[in-house]
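As a starting point, one isolated chain is supplied in structure tokens, in the form predicted on its own.
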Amino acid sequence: MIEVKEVTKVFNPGRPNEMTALENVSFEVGENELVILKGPSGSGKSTLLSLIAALQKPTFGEVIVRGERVSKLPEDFAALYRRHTIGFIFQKFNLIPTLSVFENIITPLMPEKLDEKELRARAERVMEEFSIAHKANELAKNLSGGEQQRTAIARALVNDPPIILADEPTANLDAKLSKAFLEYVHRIKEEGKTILIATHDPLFFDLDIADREIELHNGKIVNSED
């Protein structure tokens, strides 16, 4: 499903503030696997997710997803790849505060030019699944942390993507909401999704439902456990 081959990512190359975020990183993720990317802040976890999502390109090496070299895609094709393949759950949710829950959830669908009936049907399906339908018309800025999280998950899944990437998804949540997120992850995995979660939250370590943990430190893989 996902192949990361000898990937290095250097920011600001050749400048005084040059920084190597990832160095010679290689691993594979199979279909329907749940992989935990763990390590301290600054270890390269978020950069790695952004490369898999084709939000950035590696300096060296390549990223192959479902047989396609996404690290080589021009931006127009990278956007199409993200729209059809990747559901991204951001650390701070990245909701548009002045839009409603429904409007936030359908934003990934807008380029698809679906009719209103189909838009609403897809949004209602994920809103019901993640118990946020009762807030469909509420502005995102008025939501609680848990409601924002459920909206962000629903948005990530509205296109039914095969791969879910989550970047520090519990960083802004209390213990109760973090445990609720684990339940959502379990549900998503049962639906057949391939999931990568970047986190330094110990709640995710040694999970029964996780297939593997990959530990990063200073941009390098220091441990990989099944």
Given for the second form:
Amino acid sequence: MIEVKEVTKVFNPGRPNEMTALENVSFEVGENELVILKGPSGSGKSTLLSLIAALQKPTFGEVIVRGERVSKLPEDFAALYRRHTIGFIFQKFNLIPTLSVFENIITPLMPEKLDEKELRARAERVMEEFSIAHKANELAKNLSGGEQQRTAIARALVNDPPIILADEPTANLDAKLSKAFLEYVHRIKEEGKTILIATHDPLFFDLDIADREIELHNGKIVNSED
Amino acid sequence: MKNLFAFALSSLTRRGGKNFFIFTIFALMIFILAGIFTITHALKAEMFATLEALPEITVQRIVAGRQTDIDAERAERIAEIPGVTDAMPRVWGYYYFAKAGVNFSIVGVEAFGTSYKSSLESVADLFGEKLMEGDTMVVGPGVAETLARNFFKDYFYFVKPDGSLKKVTIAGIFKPETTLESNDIVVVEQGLARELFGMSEEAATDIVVKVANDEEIPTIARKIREIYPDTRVVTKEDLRISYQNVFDYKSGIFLALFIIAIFTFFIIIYDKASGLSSEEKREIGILKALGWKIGDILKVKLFEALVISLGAYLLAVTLAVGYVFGLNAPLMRDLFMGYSVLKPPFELPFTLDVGTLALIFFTTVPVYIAATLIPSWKAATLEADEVIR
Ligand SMILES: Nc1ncnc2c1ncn2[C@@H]1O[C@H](COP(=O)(O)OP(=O)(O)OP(=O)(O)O)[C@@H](O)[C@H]1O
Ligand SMILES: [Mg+2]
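Other form of same protein, the form predicted together with the partner chain, not the form predicted on its own:
Below, the chain from earlier opens the complete complex, with every other chain and molecule after it.
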């Protein structure tokens, strides 16, 4: 499903502030696998996710997703790839605070040629699934942490993408909400999605439902166990 | 596309305060610009329409560099010049009514004969047969009103240059439809006009000349100057050119001023727009991560800019046109013309300076759009990975 091949990412190459965020990283993620990407702050987890999402390009190596060399995609194709293949759950959720829950959730669908009815139907489906439908018209900035979390998950899933990437999804949540998030992850996995979670939250370590853990240190993989 | 437009609209209302401010400033500037150009255009049209009604050639006598009375008999000599169809002495001038502090325009006509009466009847309300009673006048509504306010309802005592009084009866009032031309006017017989001005029997104010063929006007003007070297011969063409010059000069200054104003305005706008707020940058990053193409993001920004700039432009131009032609441009009109106190609030003729309105459009709307799009484009093309860190 996802192949990361000898990927190196260097920021500001050749400048005094040159920074090698990833060094010769290789691994594979199979279909419907749940992989936990762990490692201390600054180890390159976010960078790795953004390379898989084609938000950035690797300096060396390549990323292949479902047979497609996404690390070589021109910008517009990369956007289409993200739209159809990737669901992103950001750290702090990154909702647009002045949009309603409903509007936030349909944002990934806006560039598509969908009519009002179709938009509603798709949003309703994920809003029901993550119990946020009753807040559909509430502005995102007025939501509680748990509601923001569910809205963010609903937004990531509204396009029905095969791959879900989550970056520190529980960093801003209390223990109870973090637990709830695990429940959602479980459910998403059962829907057949492939999931990659970057985190240093111990809650995710040694999970039953996790297929694998990959640990990064200073941009290098230190273990890759099944 | 429709969805992106809807997104742009909601995005505009989300930042309502800021957008409303820009919209208002933008509309205000275009309103002022469009107002000024529309009003000068209308005034120009009005001036040239008045000019059309003027005689082809006017002959004035100049003594010591100033216009003075001309011998009415010269008209007969001028009429003999080949190509001239008619030459008529005119007696006219201004009478200062000190009590009200206003000027009347006194115009002498040949005689209030029966034939004259019928043509007067179509433009004025005549008071029965008074017109034929001698020492009578037909006045504009403005004059009638001013006199009535000073308790002269039926007649008026003019003060002649020698200080003596002359009683003249009001025989009619011009109808209000003709106000622009006749509001401050007093029409009397030529003899009476001469008496009021203290002019001698043979004198006239000037002589107007009618010419059969317009091509001959310069030649005839030259001949008149040869016969009477002490005259100034003004042709309609001369006036047209000098009017044109005055207007071109004035509009030129305004144009220069406002182009400078526009530039300043856009430097400010650009300055503002170039520093996208971190909130806006973040939003662009989110949209990109959610699978929006750079083009999609720019489309939304374009729609936003279009709604603001095009909306403000259309609103402001509509308001300006309504202000000038509907309300008759209060305030601004006074800026552009020092009209005599008695001139009524006349209607400006409806003419639109489409070229200038287009010029305003092209110096504002596209510039604003560019000033909005460029920073967004910059933010969208840079690797938008900040949101995921
Ligand atoms: N755009 C960039 N320009 C320069 N350096 C960058 C950029 N993005 C990331 N880095 C650097 O690369 C390294 C890895 O960053 P990354 O965000 O991937 O770490 P992380 O494992 O996600 O850390 P955290 O747990 O704090 O989120 C860090 O030292 C970071 O400063
Ligand atoms: Mg990170």
